[in-house]
Every structure is written in C-alpha cells, then in structure tokens.
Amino acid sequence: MTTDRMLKFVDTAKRSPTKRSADERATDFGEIYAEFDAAGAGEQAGRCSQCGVPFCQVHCPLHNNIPDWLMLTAEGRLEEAYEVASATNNFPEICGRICPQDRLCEGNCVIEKGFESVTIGSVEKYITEKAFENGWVKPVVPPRERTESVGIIGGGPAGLAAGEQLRKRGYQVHVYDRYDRMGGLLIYGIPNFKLEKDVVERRSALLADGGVNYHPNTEVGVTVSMEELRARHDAVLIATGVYKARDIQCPGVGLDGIYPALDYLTASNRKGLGDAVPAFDDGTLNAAGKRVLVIGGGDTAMDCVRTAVRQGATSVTCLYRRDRANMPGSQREVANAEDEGVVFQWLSAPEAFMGDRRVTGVRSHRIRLGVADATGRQTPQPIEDSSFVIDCDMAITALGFDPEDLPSAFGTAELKVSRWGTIGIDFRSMMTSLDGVFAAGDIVRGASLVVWAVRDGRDAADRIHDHLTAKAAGASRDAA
C-alpha cells in the first residue's frame, strides 16, 4: 500500500546525492552532484508526507504535481513518475538541476521545519535521467498537423517551452535565435558545474526531432525584420530574454579589467563547448592567476565566483551590499562557493575602481541596513568613514540584467514598452501592441528564474492557440 512507502520522514533522515569534495570539483567544470541510485531515490521520495495542501506544489511556478511523482518514485513506478513530472514541465531534467529549490518547493515543504524537506530537485533529476536512459522520452507526435505557423524569437527556455507546446497541437513552429545554438542562457550563461551542456543539447535535439524548426544566427531587426516574420507566420512570439548588463555608477568604471558577468560566463561556456574564444585564450576573460572580485549577490554572481575558482584564480572575493540572509541568490550556491574557497564581503558596496589604466583594486565602504523600502527589503545605507580597499586584477559586475533598447531593437516603433523598459502586453491575452505578436518570459517580467520562463512560455502557447483558433473560426463564419 502507498502508506507503507510514504510518510517516512519521521524515521528516515534527509539525504542528498553525493557531492564531490571541494578540492576535487574545483579542478573541473563537471556537475558537482552525483545522481541518486534507485534505492536512494525511492527512500528519499518516501519521506514525503503526502499532505492535503502541498505547499511544494503551490510554490512551484509550474505547479508541478510533486507529491504524486514522489509517491510513484517511492513505489518504483518511474515511467509513470516521469509522465506526471513532464505533464507540467517541459524541462524537468534542467529544473531539477538549476531551480533554487531551497527558495521554492523544498523551502516550502511542510516537514521542513522539524525534519528537513524532501530532496525534491534531486528526485526530479533522477526520474528524468532514468526516463532518457530507458527510452521513455519521445519526440512530439501531434495528433494532426495544422497549416498555421508560429515564429518564435528566442531559443531560450521560454521560447523552447512554447515551441514544444505548440507542436503538441500540430502547429508549424520556427524558432529564430541570434546565437549559433539553441538554449539561450541555458547554454551560454549557466556554467557546466550546474548544468552540463549535453543535457540542454539533448533536449533541443528532441524538439527538433519532433518538428520544431531552428533558425540559428538570425537576429530579428538585423538579419530579418519583424515585418518579414509577421508576413511569414500566422503568429509571432517574442521570447528573447534580457541580456543587457545593468550599469554600475562608480569612478574608474572605464578601466581595463572590468567586465560584465555575462561576457565572462559566455566566454567560459564557449571555451567548454570547444569554440575558438580569443578573449579567453589571450587572458582577457580568463581568471587564471588573477585576484578576482565579483560585485553582486544573485545566482549570476555565484556562477561567476565559482567559475573563477575553476579557472585557477589566485583569490576570489564576492562583494555584496546586504547580508547573507538578504541575498537574492540560492543559499545552497553560497554554501558551495564558500566550500570552494570564495571569500564573501557582506554589507559592503563599491565606491570607486582603483588603478591608472587597469583595475588594481576596488575602494568600498561598509553598509548598514536601514528601514524597509516599498518592496519590504531593508535599505542599504553607507557607514561614514568605513572605506577599505580590496585588491584585484579582474572585477566582474553581476548586478542583474535589463532589456535592450526597445522597441528599436526589433526595428518596430509600434511595439509598446512598459515603464520598466520591458515589452508591454495585455496580460490576459499575452499579446503586444502588434496584432498577432505575443511576448513571454524575461522580456516581459524582467530578469527572473528559468522555471518562470518555462511557465510563461507554456502560457503563451495557450494564448496563441486561443488566438489562432478564434481567427480560424471567424474566417469560417465569413466564408459561410
């Protein structure tokens, strides 16, 4: 019976998959966590309390049916577990690796307070990897083909999730991306030690096998115009994400040796993919032998500090203006970075970059947290006469991302923009100010999590289907 296998949290301790030692994992870019074996996955899945109100599911942006697939895993019914997991998530093997579960599903597990949460992410990864190994993951085969086509601008998680959902309904899907590979930040922004690139390439190949057409090296507004795409397709989805580095206003910001986080991570990931990367090979975007300072406290900052460790930096420091409890990044990633030798300067903010032509240090000041602002977060306030200097040969700014200059980026003046600089949409239809043009993901909500991009892509596919179905019905009435 199910109850024989579940509710084991009272006598079974939480256990995560084996993690490689800090000394070992700092020497390469391989994923740091091993995979559960069958016994371990079943045991940990069986810790689920099968509660009546599953807060893990409520706090998952995709509302994954977590208790159901944990129960199926505990019972050894892995194919069914995968079917349930993939019913609401296009990329469970990716989300299982990179989602900040400590802030989402696991952080809201009802047994977390007294017994520690179920290791949901690791079980999700295990289920999906077993599904691939056993051939249970199949390309999309729509029940019938439709004549309407949809063009998707952006091959990241939002665009690919929308593309798969539309293919399931039989639409002809074409994905246009400025880069030479599909995946967006999954390929170029997230390091291998969190998400090995063959995992992303395996999924994008599966979508291609299911009939999703890829158009790499295609930049809308440069290679092809928005007008051409609108003429070519019955609907268009903008899912480009946001890539423009948020500026830092400090004296000396123009010195050599100061780089945006995404430039640094892209160079490292391209090198790992086997591409020619002159800016890495000549040492420009390579931390080897350097004292590295990363400014910021989100997951991107954690990706940068941990990448610098693996590249052979002589020291790595993270400068963040709030304390550890107020970091926007995953606490698990912070702990992993500390294990790998990263030094954190909490409650500290940059004043100026030091050096003549090249950065040699960052003058910073101490911070105290004042009263909460409109967002509920305490406001950082500088402490007088608290300046100090952190020596560095390389400074990386990881302060977040903003949209590119819209609407000029797409060469379409009629595309309305929100007051935050993102694309404005009708949130019921997800349509922009251009008829038949929709938008989803970070380009609408601002920089956010991959799991939210997947959710937005799925929702956009539903709204596009509604639009095209209504349009076809109207055309039929007019013909009659």
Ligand code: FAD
Given for the second form:
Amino acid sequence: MTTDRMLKFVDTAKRSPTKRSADERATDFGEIYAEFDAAGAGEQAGRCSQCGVPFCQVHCPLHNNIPDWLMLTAEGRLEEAYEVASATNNFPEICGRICPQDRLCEGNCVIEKGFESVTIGSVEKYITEKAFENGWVKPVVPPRERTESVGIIGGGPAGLAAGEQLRKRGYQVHVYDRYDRMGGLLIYGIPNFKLEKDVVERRSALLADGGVNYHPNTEVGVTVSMEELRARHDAVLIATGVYKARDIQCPGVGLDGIYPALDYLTASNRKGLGDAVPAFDDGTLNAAGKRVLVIGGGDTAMDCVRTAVRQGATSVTCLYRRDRANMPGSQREVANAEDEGVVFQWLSAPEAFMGDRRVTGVRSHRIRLGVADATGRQTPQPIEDSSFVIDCDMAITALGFDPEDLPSAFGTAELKVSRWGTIGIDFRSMMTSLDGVFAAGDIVRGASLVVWAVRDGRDAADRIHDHLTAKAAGASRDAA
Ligand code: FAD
Ligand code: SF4
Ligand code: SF4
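Following the display of the form predicted alone, present the structure of the form predicted together with flavin-adenine dinucleotide.
Up next: the whole complex, starting with the chain shown before.
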C-alpha cells in the first residue's frame, strides 16, 4: 500500500548524489559520484509514483521490484529494502553504479516526461552499501549440500551470478578463470572511476565464504581440457565473455604506439590494483604527457579517453564515424568525458596511421550518414576530399569485440557456434550442442552489459538445476 511518503515527484525535484567536479576527478581514479545520505535517499525514493504497471521494472533486465524497494527506502526500512533488491540481483551495488540507467530502468520511468526520472540506480547502490555496512549481506548457507558439482568457465558477472545461485541450491561449485582474480571485465576492463575494485573483490570474497571454489590462473583449453572438466563435473557452464578485439583495416596499422583498448585498460586497472606492470612503467601503455587519439564510440572508447585524461595526457581526442545521437555508448558517459576535457571528432573515420616507425598522427575523413541499413542504423558514407590529420603520440583502437574461436580453443569441434562465433544454445534449456554443457553472458549474446550477464547467469543456474534434477530422477527410475 502506498504511504504518504511516496508520490513526491511534483514537489520534490530530482537530485542525484554529488558528482565531483571535472577538475578534481580528472586527477585521480576514484569513483566520481558520492553516495546519498539517508535523508537524500529517502527523499529521492519518495518521488516514485508507485505505478500499477512499473515500466522501470519491465525495462530492467532483472525485473527488479523497484517500486517496492523505493517505498521501503522512503520509509527508512532499509533491511527489508535490501532483501527485496537482492532477491533478484546478485550484485545490486555493482548494477547501481554501472548500468546505463538512462537506457534501462530510469529511461523508462513514467515520471521522466515532465518531472525527470527517479534516481533508481543511486538508490539501489545506497541500499546495498548500507546493507554491507550493517552486516546484512551474508555469505550463502545452502539448506542442504548436494553431491553434484558444476564447473564454471569464467569468473565474470555471468559465471559468478550462476555460481552463487547454484550454491544457494547446495551444488558444489568450481569457477575456473584464466586470470589471477575473479570478476572478469568488472576487474580488468571497467575502470575504477566507474567501479572501484574493492567493491568487486568484496563480492568475490563473499562468494568464496559461501563455498564457491575458485581456480584462478586456469585457462580451459590450456591448463585443463574441456574433456577433463566434463568428466570432473556433472554440468559445465561456459561464461568466457568476448575478448577478440575487432581489427582496423588501414595503412600504418602496425606502427608502434597503436594499442587495442583492452590492453590499455587492463594495464591501467592492474596498476591501480598494485600489480607490477612493466608495459605501464616503461611508458608503453601509459598516456602521461602524450597526445592521445581513441578510435570508437562505445563504452570502451569512453573508458579509454577518460583513463587517458587521468593518466595526464596532454590532449585526448575521440574519433567516431557517426554523430553524438548515434553513439552506442551511454550518453551519461559521453557527457562526463566532455566535462573532463575530451574533444570529440564526430562523423569522422580513420584513413591511415601516419609515421615512420611510431605513430605521429591519423589521417581521417569526414562522414555523412546515408540511408538506414537493415538494422535501422544510417550507413556512414565518406565525404570526398574531406581528409584532415589529427596529430597524436598514442592511438587506441576501441572498435568492439568478437568471440574467440572456442571450438578450437577447447578442442571440441562439436560445440556449435553462430556465424558471429557466439555459442549457440537451446533458448529453453540454455544447453549447448554438448550434453550437460551450458553457456551464458557475452559469449552467447555478444558484447553486452553486466546486468544482462547477471540475468543470464541466474537463468543458466536454474536450467542447470532442472537438468541435474531430471538426470537424478532418471537415474533413480533406472535403479528401481
Ligand atoms: P566477462 O566479464 O568478460 O568474464 C569472462 C571471464 O572468463 C573472464 O574473467 C575471462 O578471464 C574468463 N575466461 C575467458 N576464457 C577463458 C578460458 N578459456 N578459461 C578460463 N577462463 C576464461 N557493462 C555495463 O553494464 N556497464 C558498463 O559501464 C560497462 N563498461 C564496460 C567497459 C569496458 C571497457 C568493457 C570491455 C565492457 C564494459 N561493459 C559494461 C560490458 C560488461 O563488462 C560485459 O558485458 C560483462 O562483463 C560480461 O560478463 P561475462 O561474465 O559474460 O564476461
Ligand atoms: Fe536499473 Fe540496472 Fe538496477 Fe535494473 S539492475 S534497476 S536496470 S540499475
Ligand atoms: Fe516509480 Fe518511475 Fe518505476 Fe513508476 S516507473 S514505479 S514512478 S520508478
């Protein structure tokens, strides 16, 4: 029932948590948004109109029960708010920070038109941070232990969400990751100023406390074979993400000083975690004192330009072939980049990298957007005689990611993939073409979002449970 603390959107203006000034935040890697205080969170949650058909919830990939946890927050009943928020989301404090809310829950909030949306993501983060502070976030304690075990390949959000859900049902869970830390792109892709690493490490430690077994530095297909994993476990989940950087085809692409986005971001994140990173320390993957050009317009490109600003680049330019309205990245992150001093060259595409041994600039041309293609997006067309040169000392390519060739890497030619290389699954059972092997996250969808990886991981855990339950029932029938 709606209380008198709700429906305040007419009198109470939208207020987000304080954002640090562009000058201040450009000098460090700390998160840029502060947290709500109790009064701010309650006041902002109370703006919700408690819609009968909450479009925020419909457009949240996890279908979070947003109106209920907003009402509980407005009433100061935070522990209950946390229970509701965490019932559908394994990592609410992470999604609250890094979901592109403008495209998901908040972008579909009905009061958006005329009154500006409820600050859903910031309240979700607030509730969960309070829950951690008050000790309400507890490791999983399964009601009973099962003997069946599940092997999960990949400790990113899809693998970890699946792992936690399976532990809740009492399965023995083993997560194998080729990296030394769990978290996938939450640790080595997304920079600290969006998501501080102790937030991710706090979660992975909690899962370990709940009995999830980690096997870091274990690359499936190299350290251990897929065949071995299938023999070791009753079911296997592939949640390996997509990592093959899309190439750029133009002259000069082999010059020194041109790097793929993820190499650059991983070096920066490792440095922030205190690791020894020779390629950063010797200046190779460090933008300090350099004129940096980033090619691409997605979230990865935005993370690169903003990392370069913080490393002390003398100038940072982003080259993108479409216009601002057609950028795939979150508009919020584009605005943050502009505030931090990044210069955007819209409607521009690279033609050639210049330089003898090392890149000194990128010759580019202007683009006009033509008729829409089959996907509905306008096709970029080069404008004749529009070449211009942008000088740079470092160029970063952020053109998206494709899946690695998993059937070859795993030595399982029978593993069916789509024509894009993503793993094919039966959409009802989430099983791949290999019996007892499931798949979830970016490796199925292609490069996507953390919240979708969590959703897929949760769904896969349910489907694995159905499969193992049916298998156990079949075995007991056979024995009878
Ligand atoms: P991943 O997070 O990629 O995890 C896969 C894991 O599998 C990795 O740890 C990898 O080491 C491991 N692995 C791969 N192959 C093997 C193998 N053979 N053996 C063992 N382990 C293996 N999304 C958002 O919602 N908001 C954002 O702001 C955002 N920013 C992003 C910024 C960048 C730079 C990038 C690259 C992505 C961003 N995304 C963002 C997308 C988001 O990070 C991904 O959609 C999400 O992490 C996918 O989760 P996943 O679990 O499927 O894969
Ligand atoms: Fe919004 Fe993401 Fe939270 Fe869903 S998980 S409510 S989309 S911030
Ligand atoms: Fe509240 Fe907006 Fe969701 Fe409606 S759409 S329930 S106003 S948050």
